Each structure stands twice: as structure tokens, then as C-alpha cells.
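In the form predicted alone, a lone chain appears below as C-alpha cells.
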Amino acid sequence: MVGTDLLCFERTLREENMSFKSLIRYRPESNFYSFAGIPVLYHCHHFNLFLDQTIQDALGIEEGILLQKRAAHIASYRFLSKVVEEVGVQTPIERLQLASKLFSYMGHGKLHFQANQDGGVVRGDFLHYGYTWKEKYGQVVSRSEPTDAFGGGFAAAAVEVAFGLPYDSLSVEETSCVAQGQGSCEFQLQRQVPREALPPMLTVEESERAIQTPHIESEDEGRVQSMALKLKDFFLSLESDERGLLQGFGVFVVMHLAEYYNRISYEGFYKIVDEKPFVIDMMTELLRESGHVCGFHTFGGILLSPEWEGLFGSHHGDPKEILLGGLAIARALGIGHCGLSSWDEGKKMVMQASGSYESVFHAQVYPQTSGGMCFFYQGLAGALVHLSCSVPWKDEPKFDQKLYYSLFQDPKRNGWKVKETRCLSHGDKFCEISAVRE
């Protein structure tokens, strides 16, 4: 078996390989990320863990696992795979580490393998889904299934891509849980015969060949690309701590792919859309919340923070302000050039966007649709014109469960009807979303 635990004698992979910052690039004309040419984008364990919750709960635990195991497999065997052709490293234990370091520089936690070509086990501490999973429900809620789906997926990814295996030469099942109350994560890989070849997938340059509206009309357009150039060059500054993860704002972030987001969310929405039409509702509000609760405690915690104060000063609460300085936490998450169109305080938001990492996605790998796929993208204009309009600013209130069920289980404050009017998915040149209060 090879094992990173196990390389005693300290082999390390050329420094200037290492620098996986150099392997990043983030564009502004569009605000999207890239890393070794794939898209990723930062988010946080809220909306993961909402995203991963839906899809289960649509599908069924165990029918929802497997597609988000196979999108997490897909998905990174894709970015290993160019990861070590940028790096150039050779050998599987040089390739291992790589994929364990990879990891954990992006948040994931830490992963140990112990696996060869014909399988083994790989354990992982602190994994982002199990473990923000038990801070944030463990003291409440029990779990009989697995939650780190997505960290099974990179594990059987990283052990074909160390020995030169095709896609799916191994299947990976998760056997240990720190969500189940296990003290660590740990998956069970085997060898099997792939079922199916590689899909092609979009690099962030085709991806961008959706976009058809590159320069959209946005209020203090110059502002808020400042400030979004400002945050990324502080969001890329962060490092993992010796846990494996990013915290911040209240929140545990990740860079992640954003071919993982987009399959689990479309591959479910129209597998149950297929099976139950008359749920099309349903599933489109479900996932427009993972969005909202994003929205709310991140881009919440984020314009309340020191570290905000101290890069662009207090806003005091001004909702044009929030809004401006939302979209500026957009763009520099790598959720794509959006901006303000149009504002009458309380009363309506319109928001429009060249494209979100969503709709650039949909539009060129789905047929056209009759209406907006912006799921995220939805539940981000919602989230912030609440975040405008009713959180008392001035108290510095502490963005937890407790001030999201105050806010809205209230009519009166939760009484603004999202809609997206325009999108790439839609044959539309930009997409837009409006907000108004009913």
C-alpha cells in the first residue's frame, strides 16, 4: 500500500510545484475563478450542507449519495488530472500527496491514503461536509448516513489519478462518519471495471463562450469591481489552518468545483422533475434557499467583519450600501459579474448579471429552458434584500439559526417575491433577477 502517512522519508514535490497559487487564475471580466483551467469558487458549509440536504431528501439519502459521489468523482478526476499535468509529478506517492495537500489548501480538511490500483482505505480528519455537519446540527440531530460524499468522490479520484487509471476504476463507499458520531471519516475503495467514460466538461474559457453581454449596466459599477478586486486578493490570501479548513466570518469556506455544484443541482432537479413534474416548484424553491441561507449568514458575517471595516470602512447599515457591498462579495467569490440595476429602497431590486457560474454552465450543456436556472444566483438577490432591508445593523447582530427564524417566520419582513426574468439558460443575453416587496 502506498501511504502519505507513510512517507517517512520526506520526499517533497519541488517547491515552485507546490505554489498551487500560481495555478489559480481569477478573471475580471466575467469575476470567475480558475485553477489549473477548471472553474472553481468559494462557498460556504451553509450552503453546502442545504445543497447536499435538498438533493438527499429529493432523491432519497441513498440514491442522492450516489449522484453526488459520482458528480465529486467526475469532477476531480478531471481537476487532478490537469493539477498533475500542470505540477508535472510523476510517481503515485508524488501525486497522492499532491491530492492530499490540494485538499486541504482548499478547505476540504485532510485526507490519509493507504490504496493502491486495486483499492485500499483512505481516511479523512475534519472533512468539510461531516464535520461542519456535526457543529452545526450534531447537538440536535442524529444522522444514520454518511455526509462527506464529495470527499469519497476526490478520494477514488486522487488513487486512479496517482496510478493511471481510467475514470471510475474504483468504486468508494463511506464506511465511518463523524456525522454518524465516529471520531474520523474513512472510505473503503475497490477495484471494479468502468461503467461509463469521462463527459466532457467545460474549461472556465468555454464556459465563458455562454456569456454574450460581457460589460452589463450596473449602479457605481467602478465601486464595486474595485471592492470585488480588493476581496479577492484577501479571500486568496487565506490559508488552511492545521485542521485542513478555511474559517472565517463565521462560516467554514471552501474553494471548490463548480462542475460539482452544477451536476448535483441539475442532475437532481431534472431527474425529479422527470419522475414528479408536479413537484417543479417545490425543488426550484428548495434549491433557490440553499442560496438564500448562503446569502444571509455569509455575505452577512462578511459586511459585519473587522476585516471588512478595515478595507472599506463602515456601511452603518445604509441598504444601498449592503446591496453594492453584496455584489462586490459575489463577484469576488467567483459567482460571476453581477450587478445593481436598478433600486427603489423597500420597494424593488433588480439585479442582472453577464452570467453566474450556473447559467454559463446550463446554457451550453443543457437544452433551452422556459424560465431561469439561476438557482444560487435567485436565492443571493433574496438573501440580500433582506440583508438591506430588515437586520438591525446597528445592533451588530450575530448571524446565526436563531436571527434567520426571526426574520423569516415574520411576514412583514419576509414579504419579497423573487423571480428571475432573464437567463443564458434561457436564451436571454444576460440573466436578471428582480426582487419586489409585496
Second form
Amino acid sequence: MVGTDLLCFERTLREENMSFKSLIRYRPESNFYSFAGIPVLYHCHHFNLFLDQTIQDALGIEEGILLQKRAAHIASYRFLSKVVEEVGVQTPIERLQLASKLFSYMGHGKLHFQANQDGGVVRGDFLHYGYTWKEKYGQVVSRSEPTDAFGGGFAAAAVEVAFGLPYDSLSVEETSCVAQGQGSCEFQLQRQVPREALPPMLTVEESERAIQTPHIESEDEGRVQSMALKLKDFFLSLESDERGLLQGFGVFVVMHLAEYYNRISYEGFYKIVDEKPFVIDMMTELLRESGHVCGFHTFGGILLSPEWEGLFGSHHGDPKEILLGGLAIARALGIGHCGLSSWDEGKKMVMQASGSYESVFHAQVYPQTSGGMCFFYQGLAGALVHLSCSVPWKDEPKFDQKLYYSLFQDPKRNGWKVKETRCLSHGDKFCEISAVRE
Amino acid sequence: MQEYSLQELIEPSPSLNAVFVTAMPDCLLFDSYEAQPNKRDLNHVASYVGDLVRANREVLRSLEEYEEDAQITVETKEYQIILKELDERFVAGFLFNRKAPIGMVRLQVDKMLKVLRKHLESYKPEEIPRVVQVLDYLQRYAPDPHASMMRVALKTGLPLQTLQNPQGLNEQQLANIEESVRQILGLKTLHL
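Switch from the form predicted alone to the form predicted in complex with its partner chain and print that structure.
All chains and molecules follow, beginning with the one already shown.
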């Protein structure tokens, strides 16, 4: 597929008069981000790896990777089309440069395109998924399957958008991956007859009009929102390093497409409901766990960081202070407008949210459910009660695997039971999660 | 079950710090002697003995030097550590001071091996079902041990309670468990 007529784009990116930041909007009332009108949010590598792993465990590795590539392809095609439209770049080479720059800007690593409308090769360096998998697990286990389904879907979409092709005109295969022990990642793109049209999706504005939710007031609302806005400014000021990665608070962070997370979670979930309903509880538990592991590592790391101290002063590990800080972080990351509804110290916590990035998607795409569907949010609630009640803050703990296992080896999680009692997906006006210590 | 104790059998020596017998293939500490009791966690040490012994076999095989009677000697700043396979059921480990003369160490090891062999020859270890060994192995090496059993449950479709008491599973279910453990650990085959 790679011929002499291939365009080579290994050149230094020109300083173009575009600013990605000007395309990012943060809605203080919903605490959601959009990038060129497409919902995005920040997430950490702990969450990303665990979520991808859970999908592959549930569906099987091959089918899981297929679902992830498709979700990445759809979400990235929609996203890149909008960015290209907003920025107004016309030529394929400019569009590919834009895609490459965008990928790094969001903390996903580096993509080098050697491809045209017929396909080609895309090399990936320091890709968020592969690189962080190697960092986190590479010393413990080996892996025979590639990890960068998102990078692959993004690469295929980038070439399609660059050359004005319809969605799904290119197939993509990751043929080399650092997680498998190779030096870099590589994707092979091949031209194909599109098998499907791009599934429709509401824009942020349209979905806000379609799903109207009441404004939730947290305990100490003014303080929580003020912290959230300061943190949001801080997150937006972060710049990826020379590897194209965003590293801070002891984790790797990415700005990610909410549609990717939601498609892999819910399409995976409903496939299991249809085909293997007997494992749905286990899948749900592990989807929650991806939120729990993120809440613990990322939120814990932020709360203990010098940046936090610089912005808000040091805290003393007061449980309510930790909870409110955690909710401010959630708002700043773009999880949604969540607040502390009630807190009976060490016994019960109730959190409410006007909507999470999960429930807003689920409510517009899927029929009403019989229970809560905000899996990340449920896991986060569990992590927050543990951060507030189980972590020895005065000892300045290190939020590493060792501390995590020492706290959560017990599957009963120190008696805390978390339940989503209301959810937009269920037809409720807002989402509500309670954590009760039994 | 045990009719003797290493603490009684082993003759103390100024350079001998510990002796530990590991039951294979489960890598569980069977019995131990320590000059200063509870100075170290020998249970933890025993859990890695299998890896070391297996790796040693593979190295010797690749050098075409494999022999069943070979022993492993590791020298660190503080210790000389000697591991010796007594038979397919047990591995004996000896922890000497680094400064002890090697000739004297070998002599003492030979003497103690004779004692150990004599006392272990009539012992018949309890057969542990392979599926229990496989899940135990997973718990020991899984990257996220707190979630490893849930992952096996999701991959195999078997309830957690069944995995905690896996006796009575059929051949296919056992094969599925083993395959899921192999995938989680990223191994082509499981050498237990």
C-alpha cells in the first residue's frame, strides 16, 4: 500500500494561527467541556487502562479491541471533522498536521502519518495507552495483543477527514505496539468500502436542550464551584511535553472524547446483556472499579499535590474537606455538575449530579433503564468516601499500588456500599449516588 | 501432620541464619529453622522459590548442562543462599553468612540434606487440585490482585463463589479458568 506517491508528513509543524484553546468551552453550570462542540473531559491512565481491559475481559480480547477501534474511529471522525471545519484548514497535509498536533495537545502521544486516501502507515510514539500500560504493568506481566485501539481509530479517522473520505473508508490494524515489547507502535491503514455510516450524535448544545436538568447545589456550593473553576483554569494551562504526554499529580492525563468512553462502556455492556447476561453483574462491578481506581489515584494525587496546596492551601485530612475537594476536582475534570447532598461522617454520603458525562450520553442514545448507569460515577463515589475516611492523610501517603492494595484487598471495601439511587438513564431528573457504611 | 520440627533437627552454627523447606509446586513454606526466629518472612520467601528453581532449570537446559542434582548458590553482600531440590515435592533453602568459608558451607549443607531427606522421605503431601494452584498462582502474580478473581469470573462466566470453591468443575470450565489466567498474566503456558 505504501507507494512512491505517498505523502510524507514527517515535518516540523508550522506555527499556525490556530489556538486549540479557543475551541475549548467549559460550561460552569454543567461542568462539561466541549472541544469544537464535541464533549471532552480529562481522565487518567489508571481509568483508561482498566476500562479498556474490562471491555476486553468481557467481550474477549479480539472483539473488545474491535469495539474500541470502532468507537475511537466514530468519535474521532466526528471530532476531527468539527475541528477541521472550525479551524478552516483545507489541504490534506494541513489537516494531517492538525490531527497530529491535536493528538499530542490532548496528551495522547505522537502520530506520524505516511498515508494517503488509499491507506498507508502511521507510526505512534509514546502513545498514552501503550506507553502507560508498559509503565504500569510492563514490569509485572507481558502482553501479546496491542493496546492502542484509540490511537488506531484516531489515525484512520484523521486520514479519512484529511482526504475528504466518508467515515469507515479505511480499515486499521495495529501491527506493532510498545506494550508487546516493540520499540514503537505502528498502524496499517487500508482502503475499504465503508460498511456503515457515521452514527448520529447530538452536539453539546442539542443534548443540553434535549435533556434539561435542575441545577444541583452542593453543600458549600460557592466554595466547591470556586475551587472547580480555579482547577479548570489550571488543567487548561497544562501543556503536553515533548513526548506528547500530559503528566502530573503522579498520573498520565489525557483530554479524551466522552463518546469513546460511552460507546465502549455501553455498547460493551449491552452486548453482554444480550449474549452473556450471567456475567453482567461482574462486568458492572469492574466498570465501577475503573472509576474507583481513577478516583483513588488521580483525585488522591491531586489533593496531595503541591499544585493543590498552591491553589487552595494545605488541607488537614478533614473528611468533609476531602469530599468537597474531590467534587471540585470532578467538576474541573469535566465529569459533570456534582455536589455533596448530605454527609453523616463515616456513615453515609449522598452525592447528586445534574448529569454525568455518562448519563447524558446514555439518556440520549438508549431506552430508559431500571437502574443507574453511571458506572464511573459510582466508582468515584466509592473512592471519595475512602479518600475521606480510610486514607491516612497526616502521614502524607503515596498514592501508589501498594497503598491501593493495602486498602482494597478486602472485597467488602471496609463495609462501604455504593448505589446509584437516581439516574437520568432511569428517567430521573438528576443522578444520585449514596454510599452507606454497613 | 509433621512429626518433627526443623527447629529441633538443625544443629545451630554461628554462620547459619536459616533453613527453609518449601513444598512444591505450591511454593508454600513447609517448615523452617531460624537462628533468630521471626527475623524475616520465610513464607514470602518460599512463594518465589518455585520461580527460581524453574528459571535455573531452564538456564541449565539452554546451556545443555541440566542435571537433576544441581543446586543454586546466590551470593549477596550479607548472605550465601543455597537452594537444593530434595525431590519433586520439596526444595531446601539455606541462608549462611556471606563470610562463612564456602567449603564449610558445602559440608554443612550436605550434612543437613541427609537429615532432611531422611525425615521427609515418608511424608506424603496433600494433593492440591490444579485449579486451586492456578488461581493461587494468579493471586500471587496478577498485576491488580484485588481485581484478578473478578476478571477471571468475567472472562469465564463462572460466579466468584464457584471460583473460591472450584472443586467439582468440569473439564471445559477448568480449561477456561486456566486460559483466562494465562491471558491475564500474559503467558503462553502456565508452568506451575
